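Heads up, the chain below is alone and in the form predicted on its own; it's given as structure tokens.
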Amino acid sequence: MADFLLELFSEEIPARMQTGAARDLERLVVGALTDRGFLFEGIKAFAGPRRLTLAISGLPPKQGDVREELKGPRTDAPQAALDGFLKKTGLSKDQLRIEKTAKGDVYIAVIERAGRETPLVLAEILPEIMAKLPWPKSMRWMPGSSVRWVRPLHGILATFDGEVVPLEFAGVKSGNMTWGHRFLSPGAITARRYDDYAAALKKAHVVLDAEERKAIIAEGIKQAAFVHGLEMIPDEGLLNEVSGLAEWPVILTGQIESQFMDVPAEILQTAMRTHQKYFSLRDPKTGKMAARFALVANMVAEDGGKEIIAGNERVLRARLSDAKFFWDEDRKRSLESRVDDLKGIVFHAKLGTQFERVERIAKLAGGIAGKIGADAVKAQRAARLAKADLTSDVVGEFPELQGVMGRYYAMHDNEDAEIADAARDHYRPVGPSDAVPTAKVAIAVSLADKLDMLTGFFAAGEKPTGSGDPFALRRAALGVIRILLENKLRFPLMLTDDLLSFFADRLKVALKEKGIRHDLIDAVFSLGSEDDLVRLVARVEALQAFLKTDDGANLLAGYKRAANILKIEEKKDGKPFVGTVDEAQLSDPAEKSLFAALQMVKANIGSALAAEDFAAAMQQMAGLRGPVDLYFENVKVNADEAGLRQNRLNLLAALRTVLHQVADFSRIEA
């Protein structure tokens, strides 16, 4: 067995496109080799600014022999497919041989090819994989050439047991060379195997791991921000984003000036961070934040970076500058004053404008306000001033901060509190880690917005499909979920059946994590009946523990041998059995016992069900095991006489029907 090493040494990689290129590699190469019948022990992909590294271990020498046996035409087809046959195959017609098949006789072909030496099939895959390497972009750069990459392609380190494997993509050669850091490498770096070349990559100024590099700037980010008494403000994004940026990451701390620190946090900290990279840092006895920043710099300076930090401040300042600005001219206005300002932003074709939409939030929230307990006249207010932000200068250079800056403005114009905290939550939550909102009238404009969004976007048929969801649809109904889910709240959401459908398969994603099963899900959504979420998590929750026990695991059991009875005898008889049950006709003991039982349970499953009592609901069914399993033991359901079949059968739809009262139970997987 020996080891594979390969490196794509190129001008600079976008961080963003860095770690799907790492895993596009592994992928294709694990599966071209795969497909050539190739084991090996281990395989780890690097990316970094400047390349891309596959290092794979205990790869045979050759490729094992190959033995296929391929069925052919008929030995009375036309010559054509015969023809064919031997074209695909490379043999001829007496090479093939001839085996007898209950539909006739059929050529056979049997093809034996000896392995090939690796590195042969290595040169012939690796070009393949490489001009198949999915960027986000690309481009050309050599003329007259039509092939494509990331960026220019400078080397191709290539070697299988320590020597070279001979290959060419976009007119570069390989071989055993590459380079270390672009200022701090003293030249080439021969390289045979991976640990020497990772060893020599490290002494040339390279960290070639992106977990590594991401290690070595939070511990340096951490020890810079003590010495300042400071913390890192956490930003994990960015942190993976500058990981793939530096590959020498050396830490340094630069000063905010203190006539931009009374410009509100969010703004200094999105402006550093989306333009400069720059992370933000506070001081921990107060959690503001600190008058200081961190960088990431991709150099050792001989200055121990003084020069690198004046610069870098220059430029912070004329960000900063520009941002106070934006954020004192905003602030001329009141919130009240922009929201005409929304009549000239289009929020979609079909649905109107964002003050039309805002009028429909703002009735929407105050109806669900008297709902919730809430404030309607504050819900209204609320929702009517929660999208003036985006008329704003701050929000147009950092729309991400739309509806912090509107919680910011309304403050500044004396809005009550409840109001300006909604007018920044109601956004909540953007994703699966953001907190909902608690307070009661930044929920009711929450959900009036998502809730507008969901209605209006389904009914102008923009319903998101397997391949995309441009309007964020699947969030906004996640997030409904979450918030009436997160804060226990009984509002019924009074959906056409294909946002209530919808809801449905998003509910099963917010729940999976739960351990909660989503055909459970689909059981109880089907009735039609339910769409108080908090209501029907907890009925599912209790039919989920009540199907783990011996009675509900066999309950189900006889509830699918009743069912399969009845969908077979309803064919047969082209009409449905209604469980309409003349007690008059039972006879056997054991189907006057389950009607019985049905009657007195069919009630205490409706009075629980009605009190919310799911456990006692449960706990009904669960008394109807016994009498199921006796009548299955010894009742003749077809039975020969007409009507006493027909009874019978009613009893068992008297049965399928008490259950549904519960869940479809036809939905549920045995």
Given for the second form:
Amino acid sequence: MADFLLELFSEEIPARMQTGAARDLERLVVGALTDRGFLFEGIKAFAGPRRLTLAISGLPPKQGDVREELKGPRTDAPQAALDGFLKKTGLSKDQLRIEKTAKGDVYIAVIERAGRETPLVLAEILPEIMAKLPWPKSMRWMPGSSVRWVRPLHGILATFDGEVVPLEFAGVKSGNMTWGHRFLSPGAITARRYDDYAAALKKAHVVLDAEERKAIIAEGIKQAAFVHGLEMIPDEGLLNEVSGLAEWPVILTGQIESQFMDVPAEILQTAMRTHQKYFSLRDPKTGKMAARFALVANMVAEDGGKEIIAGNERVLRARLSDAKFFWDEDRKRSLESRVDDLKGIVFHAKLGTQFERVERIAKLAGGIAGKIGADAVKAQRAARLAKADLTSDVVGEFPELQGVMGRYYAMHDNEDAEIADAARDHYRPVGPSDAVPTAKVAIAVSLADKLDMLTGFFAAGEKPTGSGDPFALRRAALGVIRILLENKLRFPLMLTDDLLSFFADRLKVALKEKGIRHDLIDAVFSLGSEDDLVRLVARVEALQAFLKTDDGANLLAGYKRAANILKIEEKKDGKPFVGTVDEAQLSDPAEKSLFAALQMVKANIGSALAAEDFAAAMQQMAGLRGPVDLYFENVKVNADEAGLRQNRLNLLAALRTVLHQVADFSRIEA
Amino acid sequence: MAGKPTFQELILTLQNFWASKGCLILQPYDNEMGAGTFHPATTLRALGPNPWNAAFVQPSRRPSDGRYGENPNRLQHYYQYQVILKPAPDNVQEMYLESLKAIGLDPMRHDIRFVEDDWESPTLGAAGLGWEVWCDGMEITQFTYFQQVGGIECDPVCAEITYGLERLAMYVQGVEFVYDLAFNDQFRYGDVFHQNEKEFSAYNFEKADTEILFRHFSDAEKQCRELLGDTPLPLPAYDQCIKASHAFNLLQARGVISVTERAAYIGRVRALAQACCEAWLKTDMGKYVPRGAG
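Switch from the form predicted on its own to the form predicted in complex with the partner chain and print that structure.
Entire complex below, previous chain first.
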């Protein structure tokens, strides 16, 4: 058994692509080796700013021998067929065997291939894999060649059991050399195996493993912050990104000038994060953002980083001057005065401007407010102002601060606190982990915003497809669902059919995590009469609990049996049975008792549903289990006498109708 | 260079550096343009099989970036230093880093990084992959491997290096306000350009006659098309394309082009640029003529 080491060394790989590329490289190599019958002990893939590395341990020195039997044409087939087969197998006719099969005598070729040396196989598969490694974006750079890589490739280190595996890709021949840190260790390094490779790189100021770089950065910032009595404001996304921007991460901290500290923390943090990739720090006691930042350099500078820090502080000063300028300018105008400017912002070609949208949302929010007990005047005002910050300079510069800025500007204008909060919170929930708005005014605006978007895009024919949801309509629907359910809001959605079924699908996804069965949601949704999600979920939950009981399971079985019989007989008779039972024709005690039970239960279920007492409705259904079982035990549904048969089928139809008051049982999976 | 280089010393240093690397040192193109990429020495010479190495300063005009001389670093007229190397040398990154050293940015004292930034010019139908180069968190250069110009694939691929000269100089001189840059020992950048920024900002945002500009746009478009007719003259035609582009930029600064119209105008300039590029490739200079042959 031996080890294989591969490193693909290039110009700087975009940080966002590194992890995916390492994973793809591993997947493709594992696939190619497995296809060729190789087993191995372990595999590790690494990615960094200038290299992808793959280390495989415990590979056999050669491939296993392969014996393959190929079935050829029949012996009486035309000569051309035989010639083709011989050409394909590379054998001559006398090397073929003849075998009798059901289709007659056929030629069989037995091909025995001795397993090849592992390096030979590697040399063959690797260039193919490199050619098809799926970079999100790649480039050409060699004259006259269509070969692509993410950026120009400069080195391939490929060794098996310490020896170079000779191969070539993009004009680069493999060897056992690589290079360390661009500035700190510029010379070439030779490496034969993973262990000396990783060690040599570390000596040459390269931390190979992204996880290790992340840990170094996180720990480094923690310590640097601690020195100043501060802590890092966690930012996993930024941590991932910067770990892809430095081979040798060095943590430095700098000072934010005090003149910027009265700018809202969100602006400072966003400016530092998006433009400069700096980490924000805070006082662990107060949670307040501190006037210090942490940066991750890729350099151990000769002066200990003095110039680097000074340079970064200067860049930050310019950045924050801009941000502060925007913030100061923005507050010279009221949000109210900005509403008209929304006329100049197209929301979507088919859905008009943001201004028109705001008018719709305001109207809708007013209506919703009335239904959920919010102050309708405030809701309309909040909706009117909610998008006005889109015309502000800060949001123009940092779109992710939409809403957050609206709240600041609303407070600056002395708008009501609920209105200011709604400007921020109406966008929520932004993702699955984001909280939903809980204040009534914000809820009204948030629902109006999302419902307007959903109805608008659906009406414009811009529904999400399997692969694409460019307007994030799924998220909007899920947002509506979460707001209603988590706030237990009773609110009829009043949607078109296609939108209602879109919601049903979203609801299934949302409730799946809570362990609620999707078929039960379907069963209740398909009654078509329910667009109050809170009530719907209550009914589904009660139904699910009921079906877990003995009575529930048996009643469902009885229903299925009745429905099957009805399906067959309705087809036979060419007409549906609607459940009009002639009481006089009931003869068997079992059918009389089922009839009586249905009469009673039907009315009781009706009133239980009307009272939204779903547990009681289920209890009523439970009462049917006995009569139904008894009925099937004692009554021959398909009686010889036609009238009697009709009546008995109608009794089953009546059962179906009664149960369908609660849910469409035909959609429930047994 | 003793001490911190002045603005003009910085330019001279870059000129000497790239001349020493075998680049033609060209002069700015005498047409208003948004970026050095519009210089025919880049746009047109990036196409076709002929090798090409050139470097030049290009005054760049971005009417919408005018700030009446009040912003510390935003200008509607500024200088780019542009290097175009075709085919892209294997060691082009190292050459670039060497140029930083030449202007006093020693990579051993600074934090130099290549951060993903793919470049695209919808008006030129051009795109490439590359980075913005950061020095201590400051973007000082755009580094691009051209993949396409005028909708035509580049082969061989060239490397384009664009230094933002004012920004670089501010960094090297440690200056916060662009107008404080030492242009030479006697004059500040503001002495040379502050009045310019004030006047042109007013022109760009307030005074430019939009009717005339719309007319200039269509005239340039018409003339460009005519020049690409029976006996194509791609170089004069491309001049008209540049003029149309600048008229469009001014109209945008004047705020008279809506979002939907914007895309249409960009499409019209791109169509001109593409037609010029295609015609250029049919000229003797554009198509491959082996040295010493023919």
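Positions refer to the first chain, counted from 1. Here the structure is a predicted model, which is why all the values come from computation and not from measurement.
Scanning Met405, Ala477, Ala448, Ala271 for the location where one rigid part gives way to the other between the two forms picks out Ala271 as the hinge.
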